[in-house]
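What follows is one chain in C-alpha cells, specifically the form predicted alone.
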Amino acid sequence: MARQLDIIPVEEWGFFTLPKPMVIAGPCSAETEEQVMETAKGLRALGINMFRAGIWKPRTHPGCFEGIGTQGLRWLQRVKQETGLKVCTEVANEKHVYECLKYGIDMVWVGARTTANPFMVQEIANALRDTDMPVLVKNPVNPDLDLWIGALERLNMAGIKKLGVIHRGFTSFRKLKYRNDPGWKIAVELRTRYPELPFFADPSHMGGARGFILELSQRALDLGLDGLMIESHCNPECALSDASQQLTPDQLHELLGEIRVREKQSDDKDFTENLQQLRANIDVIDEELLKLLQSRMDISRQIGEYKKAHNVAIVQAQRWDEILDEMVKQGAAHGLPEEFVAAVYNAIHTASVQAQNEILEKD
C-alpha cells in the first residue's frame, strides 16, 4: 500500500521562477566546455534559472556516446559561478551521487531506466541520506505506476523531502506518432494521488523530435502539471546525443512565448457558480451510473447462478465480442471514442466474470 509522502513545497526550494510554469533547460549531454557555457548563457538570457546537462548517459548499445563523465561537473560548476544558474544532472548510482555532492550540483534526477530498478533507487537514496539535495524521479520505462511511487517512497524514507517527478512517457512496441507513449492517464492518476508533488513533463524525450515539443508541452500544462524539462543546445545539429529533439535557446524562447498557461482557479463569480452547477449535474449522473452498474451486476450474478445450475462455462467469447463490437458502434453514434468505450466495457466485463467465478467456486 502506498504511503503518504512528506514533501517540502517547491516554492520553498528557492530554485524556480514563479509564477509557473517552471522550466528546466539545457543540452541532452554536456559535450564540451564551450558548448555548455554558450548554451547556459543563452538560456540565462531567457530568464531560465535551472540548467540541466547529462554527464553520464545510459545508452542501450556500447560504443555510443555515454557522456563526458566527471569532468563535465567542473563545467557545471563554471556555469554556476559565471551565470548564477542552478545546475542539475542525472544520477544512476551512488558514485554519481557522491561526485555531484563533491562538485556542488544543486539538484539531481533519477532516469527512467534507473527508476525501474529498486536496488539502484535504494542505493541512490542511501547516498543522499542526510543531504538537502532535491531529487526529481522520471517515470519508469514501462507504465507501472506502483514502481514509480515505490521509487518516491524509497527516497522519501531516506529523508529526502525536496522531491518531485518528471513524466517522459513510456516505451512501447507499437508504432507511435511520438518516440514514447505519453500515457497521460498514469500521470493524471499520480497527480491525483499526490497533488503536492512538484510535477514536470519532459516533452523532448516524449516526442523525440523538436516538432512535437510545443504540442506536448501545452498538453502537459493543460493537465495542470507544474513545469517542463526541455532539452536545449547551442547547435543541435552537431549534438552527440538526441540531436533531433533539442532546441536552440532562441527556438526555446519562441516556444515558451506560444505556450498558454491556464489558471487552476478563477475569481470570477459567474464562472464559479456555473462550474459548481455543472459539477452538481455530473454528481447526479454519477449516482445514476452507479445504480445502473449495480443493476447490471445483479443480473450478471443471476446469469452466473443459471450457468452453474446447467454446468455451463462462464466466458462465452463469441457473445462478448459481439457485445463489445455493438457497444463501440453505438458509442461512436454518441460521439464517444472507441478506446474509451472499449476500456469501460472491458472493465465491466472483467468485474462480471469475477462475480460469476465467485458463484461457481461456492460449495
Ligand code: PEP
Given for the second form:
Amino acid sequence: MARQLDIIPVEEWGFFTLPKPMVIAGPCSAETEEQVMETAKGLRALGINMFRAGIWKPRTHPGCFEGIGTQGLRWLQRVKQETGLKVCTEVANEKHVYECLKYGIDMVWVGARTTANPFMVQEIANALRDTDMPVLVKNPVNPDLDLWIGALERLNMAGIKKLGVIHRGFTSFRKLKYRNDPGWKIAVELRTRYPELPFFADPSHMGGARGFILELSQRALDLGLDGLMIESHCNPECALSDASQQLTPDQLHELLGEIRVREKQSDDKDFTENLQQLRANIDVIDEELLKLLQSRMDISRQIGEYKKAHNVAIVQAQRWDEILDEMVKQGAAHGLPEEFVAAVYNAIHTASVQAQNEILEKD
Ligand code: PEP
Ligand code: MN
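What would you give as the form predicted in complex with ligand PEP, now that the form predicted alone is on the page?
Now the full complex is given, and it begins with the chain already shown.
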C-alpha cells in the first residue's frame, strides 16, 4: 500500500526561477574543466539556471568512460562560482552522496539503474538523512511503478521533502523507434497519484538521438509534466558518452523556442464555461457506462449460475475470441482504435471470468 508523500513544493526550493517548463541542462558527463565551463557559460546565456553533469557514469559495458570522478565536483563548484548556475549530478551510492555534500552540490538525482535496486536507494536515503538536499528520482529501467514509488518513499521516510521525479522511459529488448520505450502510461499514473510531485521528462535518454528530443519534449509537456532534463555539450560529436543525443547550447536554445507551452488553466470565461459543460456531459456518460457495466455483470453472473448447474467450464476461449474480433471490428466502424477496444474488452472479460469463478467456487 503506497503511503502519502510529504513534499515541499518545487516553487519553494529556490531554483528554477524561469517560467515553466523548468529546464535542467548540461553534458551527459563532465569530461574536462574546459568542456564543463564552456557548456555552462553557453547555457547560462540562455537563462537556464540548473546545470547537470554526470560525475560517476553507470555504463552498460566495462571499459567505456565511467566518469571523471570526484575531481569533476571541483569543476561544478567553479561553475557555481563563475556563472551562478545551480549544479546537480547523479548519485549511485553513499560515497557519491558524501562527496556531493562536501562539494556543495545543489541537487542530486538517482539514476534508472539505481532506482531499480532498493538496497542502493536505501543506502542513499540513509546518507542523505537530516540534509536539505533536493533529490530527483528517475524511473527504474523496468516499467514498475511501485518500484519507482518505493524509492520515493524510502527517501521521503529519511526526511527528504524536496523530492521530484524524472521520466526517462524504460529499457526494452525490442527494437523501438526510440532508445527507450516512453511508457507514458506509467508517467501519467504517477502524476495522477502524486500531482504535487515536480515531474521532469528526460527526452535525451528516452530518444537516444538528437532528432527525437523536440517531439518527446512536446509530448511530455502536453501530458502536463513540469520540466525537462536535456543533455547539452559544447561539442557533442566529441562527447565521451551519449554523443548522438547531446545538443549544443545553441541547438537547445532553438529547440526551446519551438516548444509550445500549454497552460494548466485559462482565465478565459467562455473557455471555462464550455469546459465545465463538456465535463458535465462526460460525467453523465460515465454514469451510464457504469450502469451498463453493472447490467452486463449481472447477466454474466446469471450465466455463471447456469454453467454451474450444467457443469460447464467457465472460459470458452473460442467464444471470447469471436466476441473480441467482433467488438474490435465494430469499434473501428465507430472510429475507436483497435488497441483501445481490445484493452477495454479484455478488462471486462477478466472481471466477468472472475465473477463466474466466484460463483463456481461457492459451497
Ligand atoms: C544520465 O542521466 O546521464 C543517465 C545515466 O541516465 P539514466 O539513469 O536515465 O540512464
Ligand atoms: Mn547520458
